[in-house]
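The chain below stands alone and is given as structure tokens, in the form predicted on its own.
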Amino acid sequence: MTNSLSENPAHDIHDIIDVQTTDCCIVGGGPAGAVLALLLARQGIPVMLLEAHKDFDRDFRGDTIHPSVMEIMAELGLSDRLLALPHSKIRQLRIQTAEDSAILADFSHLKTNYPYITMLPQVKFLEFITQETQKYPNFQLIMGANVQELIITDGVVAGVRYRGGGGWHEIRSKLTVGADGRHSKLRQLGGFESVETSPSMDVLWFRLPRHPEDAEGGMGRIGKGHILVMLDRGEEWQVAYVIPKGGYQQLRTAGLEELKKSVVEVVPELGNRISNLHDWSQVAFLSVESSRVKRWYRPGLLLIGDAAHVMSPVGGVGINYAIQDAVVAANAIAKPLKNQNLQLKDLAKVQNQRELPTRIIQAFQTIIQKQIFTRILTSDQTFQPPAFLRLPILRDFPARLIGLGLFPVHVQI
């Protein structure tokens, strides 16, 4: 018996325009979904990648590619071509106050061929990966595919139904992978239960011109009650303005001029370009969340990336943990898919290998938020960087955790 999880399907079965079949249907064309599709396609496995939007170009997506991902790209023979794209490099994460500065993480000490964070627009990374994947005839990319329903056969997820291209479409698959981000539709449809934390901050994102004489890389700037993070994007600074949780409406009420004033108070050298910020439409609001699902899989369905664990922006690790999920998933499911004997235990391997690193990085993010960010945002006193940041042996731990992750992940297929 075949049915949908939706009690009231939004269509009649006769509305389905076409039905396609594949071995693996991946929902979500972000970093996790795109890399998983590439890895499976290289193995000759029929794979379809569904992306709800009509292109990959969305503002203020994560643009950080950490050493862990560059090592994976090297294993795939893609690192040199990826680095040929216009990018910048961050070798240190530094926090600076009006009176002092300290290095939060120094990636130059890492034992890797890529001892830095690569700043590359995510749209360019996704275009690069999907163009590489399209070289394989067993791969199909469908843009503008808005997945609305799961197909359930005898308790097993057997595919999806999506809207796009003028109507309803159906894809039957041996495995469906939810890689559709922090607001995952598949997580909702699959009835997955989440464990949530309560982050103490939100973030406003905007861009300002970067001048040739400006310092390179990334930095955090701290004033009394204010935090700004500046990421080098070549001709622009991508600026994260950290605010207390729930403080966005209060800031909007105070007005854009008040925001601009506080930015210049923290980073005076932006005073000669803050006028470029002239409308709230230039400011993107990110409600910071942190959570993970208790179980990442059910028969026929696997969640990876932000669909399985929503990350705080602290450390910019979301992309990298998502791609590591994709590699572990490919290692676990490729052979069973090819041999037509995929079992629930193969999906369980993904969570078994990835849950501990996820728990640890989320705990690390929580400590940073509570011990540093919350103290700054709730105090009018001058912030003093923690003493441990001055000890190189301790400073190397955040660099390793952020840059490489708890355990190395390698392509094994």
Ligand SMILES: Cc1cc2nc3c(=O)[nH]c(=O)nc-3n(C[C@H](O)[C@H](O)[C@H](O)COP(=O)(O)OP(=O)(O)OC[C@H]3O[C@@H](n4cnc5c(N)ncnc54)[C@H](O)[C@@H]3O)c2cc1C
Second form
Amino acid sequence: MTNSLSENPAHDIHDIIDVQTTDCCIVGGGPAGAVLALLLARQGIPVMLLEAHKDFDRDFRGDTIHPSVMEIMAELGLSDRLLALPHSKIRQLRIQTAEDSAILADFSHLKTNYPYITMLPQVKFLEFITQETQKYPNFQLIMGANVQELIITDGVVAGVRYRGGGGWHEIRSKLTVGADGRHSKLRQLGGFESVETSPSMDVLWFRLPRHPEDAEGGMGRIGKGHILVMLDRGEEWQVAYVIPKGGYQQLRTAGLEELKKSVVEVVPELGNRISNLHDWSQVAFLSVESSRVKRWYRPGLLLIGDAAHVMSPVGGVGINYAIQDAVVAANAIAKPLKNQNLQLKDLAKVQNQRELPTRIIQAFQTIIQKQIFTRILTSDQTFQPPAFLRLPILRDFPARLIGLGLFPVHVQI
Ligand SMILES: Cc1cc2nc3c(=O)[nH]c(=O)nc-3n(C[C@H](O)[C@H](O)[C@H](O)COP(=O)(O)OP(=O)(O)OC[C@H]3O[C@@H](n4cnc5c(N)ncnc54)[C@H](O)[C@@H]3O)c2cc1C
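So that was the form predicted on its own. Now I'd like the form predicted together with this ligand, please.
Time for the whole complex; same chain goes first.
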């Protein structure tokens, strides 16, 4: 019987330990999947959330919660408790060269109750959201569930198979949501076609101690041919060292001492703590990508978050876009799921609402990468911050775009 449900079982069907059913099976416990699970669970919809890892703790996954997401948390009555968790706030992003400095984005002018970026370790955010969701008896979280196959019946996705707990398991669901991130397995299994752009940079991430006398907030520091972005995480700086695409091997060959030297050249104040960086294992490499799928859905399956659109780190908006996708998806599918009449047009609504904002932010990121990042990385001239950043009328635009986005998203269920 199990075999007849699948067009392509890749293993012996007798290996399956158990079969469960649900209304919505969400694959991936990142920001998109966790928030969608919460929104659907609150509506009394049976939801299962499958996460491949055994915990939420991964390094350098992006710890920024923008005002748009805090507004969503407030709509859910969660903002005060979220802000009670240890966090820091970034009110301005500054760009600084050896001779000059300018404010790239000033969130303090935004019309919101949360005019700042909340720096909260993503692991804490995900634990908070999933603990909240576990209050609903119709919700089930399965950690260590690595989804490897789709169950497809007559061309309709009818669930997934995952490996975990020593064997294969099957979940049958009315709707499967792929929220499984930039290397999405469901995107691949579902045969979704992507439109790629090729960002001209990669990023190395590492942490250094932050001293009480250091400046607060986030800043971009620019030297000849080098860019460093420093994010205030209370007692630490989370540092992004931007390199030209494909330059990582050359850097590794040159050695860690060369990297450290270059960091101190751009930010001399870090000279008294750079020795904390003593091994390449402290440095995480991010291959920057930017893409989006042409169609975000097929019968029985919807993609959201990075699974639908891989974001460049410029502006640090990936988490926020993922969560906004989750809210729009919940608005579109909750009622039809409850009424047992979910149709393809309900899934299409999600792409209709989210594709334009995604295209706009990706276009903005491409411009910043080409006009600012690539110029700096390929030039030995000192970079001057663009004059428009000093025009008050344009001053608020980057903060608005990064912090709130052009199309506000609200919880409507
Ligand atoms: C180094 C780095 C730094 C970043 N910094 C920032 C930042 O400062 N601000 C920002 O907004 N964004 C940042 N981003 C981007 C941001 O992390 C992503 O855009 C965001 O996490 C996307 O959320 P998501 O829920 O769509 O996917 P993810 O957060 O990637 O979550 C996907 C989840 O799916 C799980 N999964 C994957 N495959 C399977 C499977 N087969 N079965 C079950 N589960 C699976 C994964 O384990 C993961 O938990 C950064 C990304 C990286 C890599």
